[in-house]
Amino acid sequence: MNMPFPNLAPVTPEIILSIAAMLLLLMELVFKNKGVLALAGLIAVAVTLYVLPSSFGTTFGGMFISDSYSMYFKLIFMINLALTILLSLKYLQREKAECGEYYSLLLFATTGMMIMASARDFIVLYLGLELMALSTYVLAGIKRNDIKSNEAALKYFLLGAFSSALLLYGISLLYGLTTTTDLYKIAAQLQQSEVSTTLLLSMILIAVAFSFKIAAAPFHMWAPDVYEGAPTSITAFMSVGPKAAGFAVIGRVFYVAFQNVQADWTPILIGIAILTMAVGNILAIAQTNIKRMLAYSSIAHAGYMLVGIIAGTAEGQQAMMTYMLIYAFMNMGAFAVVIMLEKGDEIKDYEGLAKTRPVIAALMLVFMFSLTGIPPTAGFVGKFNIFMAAINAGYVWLVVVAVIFSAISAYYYLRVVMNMYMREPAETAAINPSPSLGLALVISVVMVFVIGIIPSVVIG
């Protein structure tokens, strides 16, 4: 019997971890602790994927590519659902919302990103991105009774689906053009042709589909409704899950389809980029709320990576994916202290926690240290690579302004520090520790710090 594609070995983990993703919601009526299960599967894809050289290449027809690209990409899903896991094992039972499914959608949704990472086709990276979209949707809104997780997913739901259609309309306009779906054949395809008014709308209708998925504004307005309302754990995923495989995405299709075209796709991006810097770090300083605050500084650093994306090199894109990672790490870190205290929604909770929980304080402090890009914190790292690329492609003048709206960022970070360490605590916090929340949370702190202090561990 001849298969219609013998070669399934370079979508082997993206297999195992949707087959890992049902037999949870079976082992569901069998096991308890079904986190256990899910970072099991978890250990399982990474050994396929890093350790099975047969895991490279291409398959159905060339429309899934696994390549050195996207291996790095799913480096960081996995770091993301791995810590997601770990910050909600005791989270879920504090907040009374233990369900098999839970876990199950976070497989489902690294799935889908992990898909977007290889995609070498829009039709294939469009089935990623609504595997990806539609169990994101439901884990927002996994707190049933709770008003405030309703509100955000209904309108993750509503953009999710709009920034979506947006997408369609843009690939549709392209396959009008060059009569393929394949990246690369798109590629050749504008090579030999001029730059019409229906590329240019195909161009700025997929950059504002993508701009939806990271958050960058104008395209932001659901980011910090979404991250207040839904539970911490899940805000923590998507700060980072849906951002990396945007900017996975991104970097593909406007380094490999539109490469011909880079000057005309540019100044969209720059656009887009100063705007994002400029409504993340000015409405952040508002902020009453450390999930909106977070909110809106994760706005402000999509509009740092598109800098990198801007310089139009490989420097730029490797930066771009370096500060992806760095990342990861800073954020999820200020997200488990956030679920570690009971009542850390609000900036005033923080307020003299040095003084009665001084451990956590000193962690909380190296997190906002290291968004901020304060060295020899991992943030400093980051920043510097983007700002080096950009500068290196001609871009000083954009690094001026991303520098600047970086300083402003020092205000709201260091008004958390400045809360901990300079103001009189009203009560003794309350704190839920637990060993997998600890663990996430030493992993994090170590990172920022090896980063930040040895970089050649994730540059080159």
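If you superpose the two forms and keep the largest set of C-alpha atoms that fall within 1.5 Å, you have the rigid core. Numbering follows the first chain given and starts at 1. The shown structure was predicted, so the numbers you read here are calculated from the model rather than taken from an experiment. What changes on going to the form predicted together with the partner chain:
Once the rigid core is overlaid between these two forms, A46 counts among the residues whose Cα shifts by 2 Å or more.
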Contents of the next structure:
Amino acid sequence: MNMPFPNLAPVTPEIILSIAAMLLLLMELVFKNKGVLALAGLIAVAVTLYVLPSSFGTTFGGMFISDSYSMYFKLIFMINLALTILLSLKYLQREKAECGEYYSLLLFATTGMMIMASARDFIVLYLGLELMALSTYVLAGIKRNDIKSNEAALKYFLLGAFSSALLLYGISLLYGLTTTTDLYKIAAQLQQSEVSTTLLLSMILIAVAFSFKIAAAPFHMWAPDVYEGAPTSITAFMSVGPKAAGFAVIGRVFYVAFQNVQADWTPILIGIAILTMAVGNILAIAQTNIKRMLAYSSIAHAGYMLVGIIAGTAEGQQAMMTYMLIYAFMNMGAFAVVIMLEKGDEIKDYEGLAKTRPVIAALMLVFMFSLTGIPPTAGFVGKFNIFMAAINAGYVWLVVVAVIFSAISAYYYLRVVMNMYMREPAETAAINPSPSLGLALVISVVMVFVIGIIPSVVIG
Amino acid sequence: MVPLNWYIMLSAIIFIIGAVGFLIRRNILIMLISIELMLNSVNISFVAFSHYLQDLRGQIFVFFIITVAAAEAAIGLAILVSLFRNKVAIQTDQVTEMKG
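Could you give the coordinates for the form predicted together with the partner chain, as opposed to the form predicted alone above?
The next block holds the full complex; its first chain is the one shown before.
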């Protein structure tokens, strides 16, 4: 049998990143100083970013596609990876969780996300999803001697495995209906056939499985526990990476494979989106731990991004992508502040921070304002785009609901600000400054303002 | 020849047994077994569809599912072992450090 050698140009970024991940595993044996591994990881990110623009194309018999859509998401994954490496460097030493596999697993997880964003076939999508998920389960439990970290990994693993079983069952039904796993061929097949109960069931199963990945209600239960228990640097990584990858595949699957049955999946997603915004915003109010609060806030943000998907237009999709990029910067920034403080897990730890550490308090203020969506920060631009896209698509009532929930969110974001600026400090908060953490904070805060003031850098 | 419907019914029943087992049992090992049941029911339906539709894609997918399921079981058990070292617990209602 004669098989043509596949064109590897479109997969070069993934190949480079996975080779780098394997090299990191070997380097761990040689280098005692784990900072070298972090540096090597950053170099891998730089090389991947360098080859990314030249990797357009389709390969492996049309199973893998690299287009501007996947490119945009890969850029988000690279930003996420680079910022996480910067956050982790000192934090791991402090937590005594330093091990070489850490950086290797981060790179593998990111490779999985990139494969997800580029999947044009359910087989590739599933493999990418599992590569990402399995690496992230281990990362959540990387503090082996900490019972909370173990518990987070276990909860994440059980619910993640359950959701991937649901996804597979949905795919198998879809395969039975259409004889194919290729997203474009599925779309062509669905054009001819009527919407049957089986198709509806498979759509629901696939939507539910992706809702687990993006932590949308009612499948969000794992998020607060996992975010609280996992090491903070991994919480930051998980709150952006897998969520962005989940949205990348939702955009691809629902806009390509299910494009002809849009009227049937829109109600499913509207229900999930409203519930997600309600649960995320209302339960966040009651939290006293800032990592749990940010977990509920990330659930709420998944709800806003779903509104962009529901719009069902190219504008909505673009708004969702822009929001994801903005969310990456502001959320990473907020977690960087949490890592910077020696004792910063509880919201009451922030009391009077403005008096003792004015710069850190000001940075946290910017990120909280951005997460609320107050101009001139980037969060406003993101929300504005999403809501405009939904209004242009005719979902005015949904936008009204989203804006109301967004107003509720001001309560718990601004409570942190109030604690910092209007309370008296109990003691001077100890901080852990390091050049890499400072760099991550500077990048985040600069991008939040740049996108907030000149939105044209990310739109269009 | 066994009709396709029977296979689909079998797969659906096993999937439901797995899902219900996952949701109501509290023993983590049983929950892992339930997940395996769910994955294997998917394999049955893929192979059945693949045979009746005369298309090989389904069978290829099954290979990938089996491989990934093995990796998943390895990681799941590893996580369980590291939990067990810190706290001798195998029931989910004993693992409640975080709530709210």
